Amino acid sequence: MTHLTLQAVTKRFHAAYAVDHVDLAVPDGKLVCFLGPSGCGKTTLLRIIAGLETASSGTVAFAGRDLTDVPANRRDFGMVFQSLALFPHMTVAQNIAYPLRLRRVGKEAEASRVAELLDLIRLPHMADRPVSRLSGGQRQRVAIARAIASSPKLLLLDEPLSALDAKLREAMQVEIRLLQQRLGITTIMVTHDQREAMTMADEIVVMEKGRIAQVGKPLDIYRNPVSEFVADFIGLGNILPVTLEGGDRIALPGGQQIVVDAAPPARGAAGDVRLLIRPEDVCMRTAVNGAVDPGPNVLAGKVAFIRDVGASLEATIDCAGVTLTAATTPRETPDLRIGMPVFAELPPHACKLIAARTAH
């Protein structure tokens, strides 16, 4: 089911389309992430659906009911800003409690759900306390709550874990997606971070300059990227200029002709393909002795660069040509080190064929 949609959503400032022509059907009760560089619109787009900013066009419309026109405090959405924007001079508890006075609840059943979140973040012993007083992912719990306590309809999470540790952060991506789903409520959320996203969403929006390059569910999105932006920034991608050679063989930048089982994009000509392959895919072999391997889709290299971060290695590898990063661990090659001659296969299944970054 269906409850948040946009139409043909724009915002102009002046002669630049902060988002422009924006279509997007969010389903009940997943959490999405919109994801994309500093600049893409998705704060501007967020904004626009908790009616902080007013579309130069397009419709916005919840269950059903246009909203395009309502204001923000008649929207029933919870939203967190980046800021987390707390009340310094308040408690853990009256801050979470404030949206409820807000709307006049009872002192009685104001106290009732007060308790009961507090018991949901794990925070019941620190109540009284002044937030000012709290570690930043207690606060983070805190900003939470207070969006949630008059159980709104979609909650609106604007890049809340940006100040965070990366320790930290990754802690509370976990803790908030439990969260989310332990509520079942319908969430938005904003950030620049493809880990995040990837850790965190049912399914990602991919913005580039106003416009949504690709939807889709975390995985299909990183194996399945449509074009070069998309490729480029969810996760590490080898990603080469190719010439498509007819049929299934294509030449790489060094000349050397390789296969692929993928076909190329349909408005892929052949200065405007490129080949992705992620380092996971690329299968990485010691030479022995030094023997160059003939094989088919199998270039010679010698490894040029190494970054160990203990449990796995990333190794960038320099071919004719053409410069691969290959994943591997230290169980699986025990003794590499910079200069060591070694083979980088590239599967024809594993290679995929993407449209070129166009400027608009």
Second form
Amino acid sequence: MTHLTLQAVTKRFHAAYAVDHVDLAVPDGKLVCFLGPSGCGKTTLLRIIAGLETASSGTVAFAGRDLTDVPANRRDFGMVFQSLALFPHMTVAQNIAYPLRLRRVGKEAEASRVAELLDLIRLPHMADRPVSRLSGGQRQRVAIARAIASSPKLLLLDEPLSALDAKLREAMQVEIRLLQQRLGITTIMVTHDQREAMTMADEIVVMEKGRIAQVGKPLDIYRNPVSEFVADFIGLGNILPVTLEGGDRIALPGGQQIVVDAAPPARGAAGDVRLLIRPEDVCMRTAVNGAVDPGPNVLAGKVAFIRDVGASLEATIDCAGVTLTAATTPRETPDLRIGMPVFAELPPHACKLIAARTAH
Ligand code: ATP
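Switching forms now, from the form predicted on its own to the form predicted together with adenosine-5'-triphosphate (ATP), please provide the structure.
Starting with the chain above, the whole complex follows.
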């Protein structure tokens, strides 16, 4: 069942479009991430859904009800912002109880709901501590507990983890995701961090200049991006300008021809097509004993740079006219050195052809 529906939602600030005719259906119980570079309209779109911003045109409907003229405080949505906006002079329990007070739920119901939420966020022992004396991750949890205290139908999160350091941020991504799944609460989260979106989302909405560039499951978008912009924004990728040589053959920038399984993109004519191959699909092997014929779809090159972070290893390989990144593990390629001759195989099934980014 679709919970939230956006139809042709548009927001203009003076002449500029911050959000440009966005159509979207958010299914019940899912976590959807709005992902895109700074200024692409993610926050504006979230604020329109929240009722904090009025759309210039278009409609927002929830469970079949048109919300366009319903004010934010009547929408029954929980929200967590980048700043968290907790009340620093209040305790953890008082912060969580705040929305319940506004609704006058009664002392007993309030106490039992606060206790339940404190358990849920694993902070029952900190009920009476002022939030100013909590760690970043604990504050984060309190903000989420407060946002869900009155059992909202939709949870809206705007970059809620951006103030946390990398390690805590990753831990909180898992924590929020597990909580969201346990509660089954439909959630929309804004982020500019593609790893965060890949970790947490059922569906990612990639935005570019106020428009939706692609909507899909994280791995589908990663595997089958519809454009160079999406391919570049989601994950690491080798993206090379290529020319179509007819049939299944393409020519790489250095002139070497390879075979691909993929059909050229519908919009792409020769000259504006890109080859996408992910680093984990580039099969790298050391060029032992100066082998002369490496075989089809194989480029001969030299290792130019190695990024070895222990669990994974990325090698930058300079081939004639082409620079490729290949991902392996230190275990698989223990003797890799800069300057070492290697072969990089581009398996035909892993080569995607996408339309080149158009300049606006
Ligand atoms: P970020 O990741 O940097 O927060 P974003 O994708 O959330 O970016 P928005 O904050 O939605 O982007 O902004 C989209 C565009 O609308 C930007 O060009 C921004 O400058 C513009 N914009 C946002 N709010 C206003 C405003 N109140 N008045 C004028 N322009 C605005």
